[in-house]
Structure formats: structure tokens, C-alpha cells
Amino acid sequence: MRTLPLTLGFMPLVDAAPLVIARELGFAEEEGLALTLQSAPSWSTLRDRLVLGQIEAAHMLSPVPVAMALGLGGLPTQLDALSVLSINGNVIGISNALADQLDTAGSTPDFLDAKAAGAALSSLKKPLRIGVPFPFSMHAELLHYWLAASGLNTAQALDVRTIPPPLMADAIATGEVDAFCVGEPWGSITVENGGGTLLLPGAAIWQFAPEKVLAVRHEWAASEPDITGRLMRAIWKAGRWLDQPDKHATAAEILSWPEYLGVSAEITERALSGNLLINARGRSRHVPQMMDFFAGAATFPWKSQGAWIGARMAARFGLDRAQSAAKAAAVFRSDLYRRHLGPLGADLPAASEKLEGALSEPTRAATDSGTLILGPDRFFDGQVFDPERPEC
């Protein structure tokens, strides 16, 4: 089979896993494609390389093209997220100075208790300097979500600073920020530094957050329907091979490489299986459902997630909530992820949104042929959110 060319862009980051593997282990082949992955400095260097044409599609923050829709960020170009490529993959870190205070303070808050993390911030009564790699991002939103809900007012007590996600252990040991939340392997790569100690994973604040989506240009997809299922093909099936925990320690070694993340294949591993070092004491923690890129339906483009992520950020810059919400729902399409990997045996979830949060255990639902098992996917506070009353 002729194969067709086609270039991708991502960042650093472990959550990129699914485009390296795809390239790496043959499934972008299997599919007719060569596959050219090109790294990028930072997320508005990589949105514009997208909007410009640069690059055919890229490993995106999930807010991105829901920012777009909105009108914000000042530019107008329509991009669709095709599918998730991660759930959750974050962590919350913290200055050693910050982390001194707590333990002076006597507030040490288990590193997967929310509520404790939150309130022990809120008891220090001083504004942060919190490092997020791009306005529009998960990492912003759980962080003023959280922040929010546990009783600071975000507007006066968050400094919230853009910074790189290979740049933010630098931030922190040099004491540019008090904390940060980033995507792994650079919180990890702080605690490896003696940087700064990890307070909080984000899959604590919301246990499925759709992370990493994706995306394409809205015209792209709609006159390369062919090849753009090709490349949903490839990926799905990469995200397939992750979910296999005997197969960390070769995704892990692969991501090490210089071209992709160029950190150790050890700390790589870390975010891969969950298990994380959390400070330089090496005390260390598991985390359930750190990284997803498969399982529970992980892949499927919820529009209730893009809802969700609309009415946040509706709520953040003054908009509508209920047309936010809409205009987001429409950015995530499961209609295409049907269509692309339906005859390929994915799960197809029966309806293409659902409560969010109202899972706490694993929960079957129904699918276009059967069942599948969801994953718990509560928020830390108990909040559900419908996509029939995004205003609420």
C-alpha cells in the first residue's frame, strides 16, 4: 500500500504517547500513512502551526479548539477534537518554601484528598503564583474549579502564569511561581530536581477530565474524510496498545528518546503506571487512573465534556453558558468517531454525552452492540453536571 504523508505536531509530554506510538510501532502504517511528528515550544506555537496549515492535525489541550468556538484567544479558525487521547495525566506542585509553610502550619494534606489540598492553600491567606502552561487548558480550569470551590476567590488570590510545560521545574526552583499544575513528565522532572514536592494529581479534582484531544482543522476533516479516518485508525488503535500495563516499560523507553521527551524511560514509566515520587524524601504514591488512554471509553468524544468545558470557561470570561456550552458540545465529534471507528469494533457509547460526575465505581452502560464499563468520574466536591442545564 502507497502510503501518505501527513505531519503531526505535539509537546513534550507523556499524554503525547499515542502519536509516537502510532508512528513508532506501525499502526500509522497499517493504515497507509507516514506518519512525520513534530515537536512544538510551546501550545500557542502549536495551535498557530494547526490554523496556519503548517501541520495536518496535533496532540491538543482539550480547551483549545473549545476556545476557539468561543471566539476567544482572537483566532477564528474552527477545529474539531476527533477523539481523546488522554484522561487526566496532571499534577499539582508546590514551591519547597510553599510546602515548609504547610508543615509549619500543620496542614500536610494526603496527596489525593482535594478538599485537604484546597482548604490547606486557603489557610495560608496569601495570593499564589501558579504556573499553567496555556490559558486555555485543563490545567486552568480544574485549577480554578478547585480553587474556586474550596473557598478562594480565584480573581484576587490566583497570579496565573503561562509558562512552557518543560520550562515549569525551572519556574518553580527559581522561585518564579509558588506552584504550578503541568502535565508529565515535568512534575516529576521538579521533584527529580529537588525543585519543589507534588501536592495534588488532577485526576483528584475530576476523575476523568478529557485532557489531551485530536485535532484538526474543521475543513480539513470535511474534504479528507478518507484520511482522516485513517489517522483516527492509527491512533485508537496506539491508545489500544497503551492501555496494556506490560507494555509501559517500551512506551516509556521510546517516549525517552531525544526526539520526543528526552527525559529518563524511569520517570517516563512513573506517569505511565501511576506511580509517582512525590518529593525528594522519596515518599511515593499511586495514583488510580493517573493516565488513561483507552479504557472506560476513555478515546470517545463525550460532547457533555466539551459542554462542560464551554460552560467553565463561559463562566470565567463573562459569556453565555447555555451557548457556550452548545458551541463547545458541537467541537467534539463523536459523529465522526462513529462513523470512523464504528466498523473497526470500538465501543460506541449508546448516546454521545451523559451526566458528568455521577459515576463513583465502575458503572455499565449501554453501547450501539452490548455494554461497556465506565470508570468512576466523580469531581472532588460532588458536583454532577447535566448538558441539559449547563447554566446551573
Second form
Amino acid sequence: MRTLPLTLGFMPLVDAAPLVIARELGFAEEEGLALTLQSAPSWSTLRDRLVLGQIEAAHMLSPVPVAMALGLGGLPTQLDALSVLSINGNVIGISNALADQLDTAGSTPDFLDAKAAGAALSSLKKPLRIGVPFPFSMHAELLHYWLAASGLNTAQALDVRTIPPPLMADAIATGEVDAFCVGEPWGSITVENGGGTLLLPGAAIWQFAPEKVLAVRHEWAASEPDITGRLMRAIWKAGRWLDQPDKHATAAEILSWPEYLGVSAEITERALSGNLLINARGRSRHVPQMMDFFAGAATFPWKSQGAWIGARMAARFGLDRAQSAAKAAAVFRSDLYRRHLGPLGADLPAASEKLEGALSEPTRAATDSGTLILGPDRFFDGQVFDPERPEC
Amino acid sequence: MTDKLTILIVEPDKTRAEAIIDSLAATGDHHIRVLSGSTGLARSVAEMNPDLVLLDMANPSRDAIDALTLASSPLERPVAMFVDRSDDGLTKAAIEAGVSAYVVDGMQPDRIKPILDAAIARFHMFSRMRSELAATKRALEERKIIDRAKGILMRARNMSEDDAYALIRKTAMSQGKKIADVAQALVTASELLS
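Can you return the structure of this protein in the form predicted in complex with the partner chain rather than the form predicted on its own?
Next comes the full complex, this chain leading.
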């Protein structure tokens, strides 16, 4: 079989792993694809390269294709989310000064307790400057969701700034921001440099947040169904490989290569294994569901996940919620997922949308061929999102 | 005075910034400002209120500028990337050259085109210079390694420099490898053995 060349773009983050592993361990080759992976300096540049056809597919923040469907930011082009690349993986960190204040007040919250962390920050009664990598990101969505529920979302109390991930560790060390929400390895690097302390993993706010998606141009997916299928299968197999705990060391090693992250394997492995160092004094914590690539139908692009992002964004940018949720749901191509990954034996849920936030335990769900176990997906405040009623 | 454009260049390298200023000067009389740091970038842009922002696409701070296109507060002037799609070719050329351009909404494309054309030409030159520099550096490093490998062979096998080079070349050809790679292997092996 002749291999087809295909160029993919990614941001140097741990959750780019499915693309990297698909290439390096031959899953792409098995599907007849010769992948070239191109590192991008910023999310806007990655997005523009995809839109203008310089690359065929990208490791993308799940809210970016949704934002484009809603006409927010960037060139007006329709992007599709073929599958979810990873669940969770972000961390919230605070400056050492802020950590000291919490310590002095005796209100340092438990690392997995989002409610207590919100209350602790709110009790300081000080405006917060927070860095996020991009305005359309799960980072921004989780922060706004968490801080609104903690009473910290007013314009006086909150100043959210866009800071690219590689500059985040500097921004907090130099006091440009008081806190950040960033993807790994940048939280761990901050701890490693002694520039800040981790306060909370993103998973403590939402246990099953679709973090990155495999994004392509809508037109391209329509005109290249065969290559689309091959790409989806290669990436899905890479995710299945990454799901095995005994592969974390190998994955971390490959990700550490200079053409990918260029960060030591020991630091990269923290997010993969869920064993984080949370402060410079060496305190460590295990985070369940820190970052998932496969388990619990992690890669299935639930339309209700898209709808949640669309509804949240609509509320913030003053758009119609129901319309936005519907547009956003259409971006998540569960139909293509079924078509291309079903024959491979991927777990296919019987429905393409679910209540988001309803499961507090691993739960059996009906599939086309039997059952599958869905991971817990609770929001920290116990809210449930019904995609049929997005205005609530 | 009123029709002078304010152009902001975000560029940490002073020489590069000056070269871009020079190339823009040829397109007319503009107010040109240069911002070198990335700290508080978004705020500075809002304060300077430029008509056009130019920055290297390789600059990670581009996301902070991109975020400004969403700002609605009266203090932060909204800018949009030069993509009203009136000129897809120009946008594409800019992105291929590695320049990101942001202009204030509603600016006449015909005023921007000459400026952007000049910037694109300049950026093309830079990326060529960058690859030339990288190639030169690599060539120099490879030569150093080959020299060291020759030296090792000359000492160990008591051969002339020409013979040492011929042996390395022959080995490389028979193994289908690059001369520099064979030389590197020899240097590494000899470091391990010494």
C-alpha cells in the first residue's frame, strides 16, 4: 500500500501525545499514512494554518471549532471535531505570594476540592489576575464556571488575560498574574522552577471535560472520507496504546524529544501518570482522571459536550443559548466517529448525547453491541447540563 | 496628519525591527512604534491604539493580540486580523511568509496592501536568512566533528589526514550514512573508550 503524506499541527503539550504516538509507533503507517507533525508557536497560528490549508488536521482546544461555528474570532471557516483527543489535563496554579496568604489564613484547600479552593480565594477579598492560554479554551470555560459558582466572576474581582503556555511560568513568577489555568507540562514546570504552587487540577472542576479535539476543515472531511477514516483510526489506536499505565514512561520519553516538547521525561510523565508535584517543597498528590486518552469512551465526541461549550460561550458573549448549543453540537462529529471507528471495535454508545454531569460513579451504558463503562463526569457544584434544555 | 497610519511592530530583535521600519518607510509616511517585550502586550496595544499591528507568526505572544479582537471594552480598541476575505491571496501570502497582521476593522484594504506587501517581502528575507544561518551553523558543527574524527583515526591508525578522510567517506558510503554521522559515531565511541 502506498503511504499518503499528511501534515498535522500541534501545540507542544503533553496531550498532543496521540498525534506523536500515532506517528512514532507506527499506528499511522499501519493505516497507510506518512505523518509530518508541525509544532505551532501559538493557538491562533495553529488555527490559521488549519483554516488556510497549510496543514490537514490539528490538535485543537475543543472550544476553538465551536467558537468558529458561532462566528467568534478568526477566519470564518467551518471546522469539525472528528474525535476527542483527551479528557482533562489542565491545572490551576497560584503565585507563591498567594499561596503564602492562604497558608497564613489557615485556608489552604485540599488539592482536589474545587469548592474549598474557590471559597479560599474568595475569602481573600482581593481582585484576581488570571492567565489562560487562549480565550476559547477549556481553561477559560472551567475558570469562569468555577469562579462564577464561587462568587468571583465580577468585572471588579476578575481580570482574565491571554498568556501563551510557554510564558505562563514566567508570568506567575514575575507577578504579572496571581493565578493561571494551563495545560501540562507548564504547571509542573512552574513548580519545578519554584515560581508557583498548584492549587487544583481541572478535573476537580469537571471530572470529564473534553480538552482537545482532532480538528479538520469541514470541507476536507467531506471530500476526503477515506483519509479522514485512516487518520481517525490511527489516532484512536494511539489513544488505546496510551491508556496502558506501563506505557507512560515510554510515552514521556518520546514526548521529551526536542521536536515535540523538549521537556524532561520525568516532568512529562507526571500528567500521564496523574502523580503531580504540587509545590516546590515536594508535596505530591495523585489525581484520578488527570488526563485520559481512551478509558470510558474518552474519545467519543458527544454532541452534548459541544452543546455545553456552545451554551457557556453564548452566555459569556451575549449570543442566543439554544441556537449556539445546536450549532456547537453539530461541530462534534459523532456520526463520522461511528462510521470510521465502529468497524474497528470502538465502544459506540447507543445515543450521541447524554446529560453532562450526571454520573458520580463509573456507570454502565448501553452500546450498539452491549455495554460500556462511562467514567464519572460530575461538575464540582453538582449541576447537570441537559442538552435538550441548554438555556438552563 | 489625519491620514497617517499608526503601525505597531512587535519584535524583540532590534536589528530586525529597524529593518522592518526601513521597508515600511518606502511605502509612505507612517507613525511607527516598536514594542519589544511581551509582558503586558495586550495592554500596551490598547494604549497605543494602532491602526495596524505586525508581528512574527513564530512569536507565541500572538495569542494575546488575537484575544484583543474579542475585546469590547471602549478602552481596548478592537482589531481584526486582515481577513475580511477581500483579499485571500494577500492573507495567505502573509501567513506563508510568517507575518501576522492585525488591522482595525473598517480600514481600507487598498491602504494596507502596499504596507503588507513590504512587510511580507521583509519577512521572506528574514526566514531565508534564518535557514541560511541554521545551515551554516550545522555545516560548521559537522566540519568540527569530521576534523575530530580524522584526528582520532590519524592517531589510532597512524594514517595521513587524507587517508583518514577517505576511510570515513568509504565507510559512510558502504553503510549508506552521512559522513558527519559516521564521524559522530567514531567520536562518541572513542569518548566511551578513553
